[in-house]
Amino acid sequence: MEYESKNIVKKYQAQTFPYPSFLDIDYTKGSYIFDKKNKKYLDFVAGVSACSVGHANEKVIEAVKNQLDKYYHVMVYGEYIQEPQYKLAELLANHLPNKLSTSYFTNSGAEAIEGAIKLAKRITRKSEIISCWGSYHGSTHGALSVMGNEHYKANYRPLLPDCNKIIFNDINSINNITEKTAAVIMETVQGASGFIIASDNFLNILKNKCLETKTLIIFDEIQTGYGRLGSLFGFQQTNIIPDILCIAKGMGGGMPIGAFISSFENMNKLTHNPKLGHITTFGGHPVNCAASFATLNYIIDNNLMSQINAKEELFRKLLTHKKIIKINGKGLMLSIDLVNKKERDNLVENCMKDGLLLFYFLFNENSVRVTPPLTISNEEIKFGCEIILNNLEKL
């Protein structure tokens, strides 16, 4: 049966990677994924940071089922009043600065980036978008245009014009931002390059330069929100409030949803000249908004963010081994840096055989991603780290 299902997937379902793991999923619960042979895997990936409150979270399931009983899709985005949408928008506004009061809900993080790029051009009437080398913002056309890795872009050119780069954490390259720049888009923690943290000095100088050149700041917090760094969003640990905030992944507790968020004045520009400035049929889907509302409330009600630093410290304390060069990242967004790609691949593959799921980075061939659900227990952290250490001994 397993062989048959694998062949069906390979034949009829479009693939993006030559050698997927083909883990045959049966069900999930908490920090664990179970395959069709009833083998359980401790999940240190969480759907690439998406399953923020654990798998099959009861509050999220309850919210989804309750909403399904009422209605699911009824009309394209923005035409009807739908309670799950406005309740989520209000809750987000209550936990964000006034400058970020108004949300536009999308289907994904990539669409949030696309909307943010459009909004920045609409606000400033300028065309240049600057991003950082090593950045990842999605794979759709506009998001790909601002990606900071040419290897993944070359076969899809020509892309959007006037997309230029600065070097992440390099103060001198900030001078490439000029009065022609509509927006700078960047991550507070680079998600595809091995969880490199933006330095305070770099961010402060960037902020001053953008004020000088009347350039908007777009923060891509698609992987860092909700709560993965110990605060709802990464910018809350800096001196910068972005002009536009992009979120997705963990905000749905595993359900597909994203958002770009700005001030009412900025977002209202999408209503005229032209009207329907950004259109989506399924963005803000009521079931997904209900899931996101439940996810955010669960994180807040259970004080999950207050536990993140201690969980990070436990990971760092346990993951001490001669094969580990260093651990990058912050909170529950950690990167184990090894010597080379071979060791990385062997660690991920062997840990999977032993019932622990780890994952790769898109742009960093030597590092292993550790992004468990925020709900992971100390006992599960210890168990998973023991598997990692045992396999490091075998490398």
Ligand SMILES: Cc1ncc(COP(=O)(O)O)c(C=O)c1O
Given for the second form:
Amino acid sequence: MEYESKNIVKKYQAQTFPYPSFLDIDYTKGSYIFDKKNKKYLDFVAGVSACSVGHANEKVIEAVKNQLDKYYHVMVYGEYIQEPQYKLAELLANHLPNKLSTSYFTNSGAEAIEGAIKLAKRITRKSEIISCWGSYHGSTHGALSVMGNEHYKANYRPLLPDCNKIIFNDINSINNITEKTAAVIMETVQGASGFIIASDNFLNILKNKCLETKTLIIFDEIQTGYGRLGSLFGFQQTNIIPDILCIAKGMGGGMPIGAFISSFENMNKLTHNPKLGHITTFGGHPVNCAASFATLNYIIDNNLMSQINAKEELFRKLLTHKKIIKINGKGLMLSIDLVNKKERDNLVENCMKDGLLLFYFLFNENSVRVTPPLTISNEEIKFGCEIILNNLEKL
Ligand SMILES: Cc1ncc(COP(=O)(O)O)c(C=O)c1O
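Next up, can you give the form predicted in complex with the named molecule of this protein, since the form predicted alone came first?
Now the full complex is given, and it begins with the chain already shown.
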């Protein structure tokens, strides 16, 4: 049976990763995934940071079911009043500064980035977009154009013109930002490079340079979003309020949704000249907006953000071993740095055999991703870290 399903997947489902684990999912609950043989896996990946409030979260399921019973798709985005959309937009506005009052909902993170790049050009009437080496912003053409890794771009060129780079956390390279630059797009914690935190000094100098050159700041908080760092978004722990905020992944609690967010005035630019400056059929799908609304309320009602620091500390305390070079990242966005790719692969594979799911980074071959649901308990953290330590011992 397993052999059969694997072969059907291989034959009919396009695969872009050559060595998938082919974990055959049966059902999920909380911090656990169960496979078709009823083997239980503690999930330290959370759908690559997407399942923020745990698997099969009751509040998310209730919201989705209620919305499904009322209506699901009715019309392309923005034409009709759909309660789940405006309630989510209002809730977000209530938790964000005035400068970020107005949301455009999308289907994914990459589409949020596409919208943000277009909006930045529209606001500034400039075309240069600067991003950071080591950044990941998604896999569509615009997002790929601002990706900070040539290996993943080379075979898809030509990409967008006028996309240039600065070095993340290198204050000298900030000089590449000039009057010609429409926007700088960056993550507050670089995901694909192994959870590298933007330094305060870098951000402060960048902010001043952007003010001086009339350059917008776009923060990609697609992976940090909805509380993973202990605040709703990463920028709330910095001195910068971005001009445009991109969110997705964890905001849906496991359902597909994204958004680019800016001021009312900025967003209004998409309404005229031409009208319909950004169009999506399914963006802001009411079922997914309802899921996102439930996710955000669940995080707030259960004080999940106030527990993140303590959970991070517990991970850091437990994950001390001679094979670990260091733990990068912040909050529940942590990476275990090992000495090489072989050790990393062995650790991920052996932990999986022992019922713990870990994962990789796109641009960093020596590190292991730890991004559990925000709802992970201290007991589960201890249990998972024990599996990691046992397997580090065997490396
Ligand atoms: C920081 C960041 N930006 C953008 C994206 C793209 O989001 P999506 O996969 O929903 O298109 C991701 C996804 O991993 C991400 O981590």
